[in-house]
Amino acid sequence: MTNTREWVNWAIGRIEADFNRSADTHLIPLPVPALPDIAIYLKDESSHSTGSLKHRLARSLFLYGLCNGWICEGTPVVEASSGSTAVSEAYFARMLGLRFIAVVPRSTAQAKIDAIAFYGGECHFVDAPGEVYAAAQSLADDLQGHYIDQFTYAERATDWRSNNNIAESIFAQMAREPHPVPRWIVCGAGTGGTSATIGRYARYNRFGTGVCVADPAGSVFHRHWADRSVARVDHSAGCIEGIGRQRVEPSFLPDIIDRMEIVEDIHSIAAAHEVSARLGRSCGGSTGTNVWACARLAAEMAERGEKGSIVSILCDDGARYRDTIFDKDWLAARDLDVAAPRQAISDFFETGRFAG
């Protein structure tokens, strides 16, 4: 293919064909028997081809780059990532025959690094998470490639009105449930793109659904939401990969977020362990963050005598973290004892009350 437009047409067709043969992800009930009037659901994004919520984002970012003329035949594609987005982008780059380089922190879970390599991607490592942005841009410049930049383009690359975005899918799947319009949808923030999509979609369709962002305690996002003058934190965002950042990302839109819930890393890990046991399948740490926030919301609703539903996201499979948050030695080395917080989240499922 010598004509650039012809190649772009072919590339978009390849991505659309991949989408057309892909099923939607499931919406899984997470039973809390003690709260019969409050239903909690998890949108299982781990069932995408590349195993995480970021599959949707990667598809949108590639289409955005192609339609903007930024990605052409032979264009090297570079991304700054904590792992999952890079896995999904490597998948689409391989589909289009493009070189893909992920700039990732050295602390990234080995399973994610292996998955990037499996899809033909390369990894460029940096020592600190805050270094990924400049390194990715510099690498793209050196290669005369495209820095796909999920942190800037996540909220604008996704069509939040329709086109099977995650919000549209959630509301469609909730249509026959006892409480079809969720009182809350809970998600984390890495780029901020998911909360932006859900918040915009709910407002556009005039749903009475609140958007709650569950944020690691070390992250800047909840600080910025409370005080817009705070744009950066100097310390680490924590050990829950994929969510929480040291700087406020361009795709994070605080004005459409109704509530922020701050979740300690140990609570996220404990909830990931407990939910994995209750579902009979492993879930990542960011899913634990979401569920901890869901428990707070559900307990508050029960105290007020409210009925309704809460939807959150099962972001990725816990198998990616078997050497980190699901490894006893890894936890012990960091003095992370999950026993007490895991008992707290277990008690919530059994009693409907939550002390977390």
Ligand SMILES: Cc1ncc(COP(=O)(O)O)c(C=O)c1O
The other form holds:
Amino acid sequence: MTNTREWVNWAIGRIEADFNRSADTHLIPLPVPALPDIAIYLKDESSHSTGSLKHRLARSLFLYGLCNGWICEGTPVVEASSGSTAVSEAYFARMLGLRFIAVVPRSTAQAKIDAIAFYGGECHFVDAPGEVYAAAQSLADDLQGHYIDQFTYAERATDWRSNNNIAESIFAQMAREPHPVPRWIVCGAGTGGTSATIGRYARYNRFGTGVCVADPAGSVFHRHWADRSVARVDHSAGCIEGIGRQRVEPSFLPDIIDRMEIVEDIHSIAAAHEVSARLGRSCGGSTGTNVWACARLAAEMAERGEKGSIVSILCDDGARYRDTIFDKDWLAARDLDVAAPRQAISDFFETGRFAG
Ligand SMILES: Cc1ncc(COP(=O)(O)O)c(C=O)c1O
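Got the form predicted alone; any chance of the form predicted in complex with the ligand too?
Below is the entire complex, every chain and molecule, led by the chain shown above.
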């Protein structure tokens, strides 16, 4: 027992020291000169050392598992993931000297699989995204390990009142902007943890900010938000990795979401291409989903004569998707033509009006 507590103390100390060495992520303006009264910003979560917003979640999930006594010295750690969370968890597992196995769909972008391996993690592949949960649980049972289960624990592992969560960081960085309290914060939902943290934080601090979740057209989340009896869809949730699910995850908290915007995958991809070009840095597909929704909200605010700010998230680096949504042949094989929606989102940045 003493030995276990000593190891847990050491492990928490390692994670805290890593946090202490890390800088916060940037909040980048995304200019729309035609809309001088509306400011859009992207929180660049790709600049975490493991390349995505899941770095925060992985840290929280390891601390939660350690403090709950679920992760001990030598515990093999297993996770179900569409890739990004597993990359970040592999990083923390290696820091603690733990074996890590990611259960991921076979369709996961190769760059994420390579990154998991880079941090010493192993991959266990399943054919369909819906198979990850049961496969991860049974693997953990077989290994007498711990299934982290981000889809259940994301919302409760993150300290939503403070502790440099993504919401606290956004509001602090907005302090000297012309509209410091955002009218909207726009994010995607994979576990639902990010929207839960932002929604709770805004309520706790009594900010007037609305939470808007940008959801892929195939996803169950917006259907569930509109009708709580809908708990799953049978069709694919789409090709935007990390967001949109076929089942409503336990961490998705619909009651604190003010609005949901449905975004077609082709629109997400077109916006990812356009924003990457405009910022001079490559962004993944879920960032495109967010930006498409931001364009709708900004155009709507402008039409009503409202002033204010909108903050969204640059979730991960587009380099992870160079073989998929940034690959011409991959797009052509799926009959995905980005030209027209790319023009629409480009027109938004030029004119402030949006036909999307
Ligand atoms: C790559 C990626 N994974 C996951 C998510 C979803 O986050 P969460 O699991 O907190 O709902 C996002 C959100 O935008 C994302 O871009």
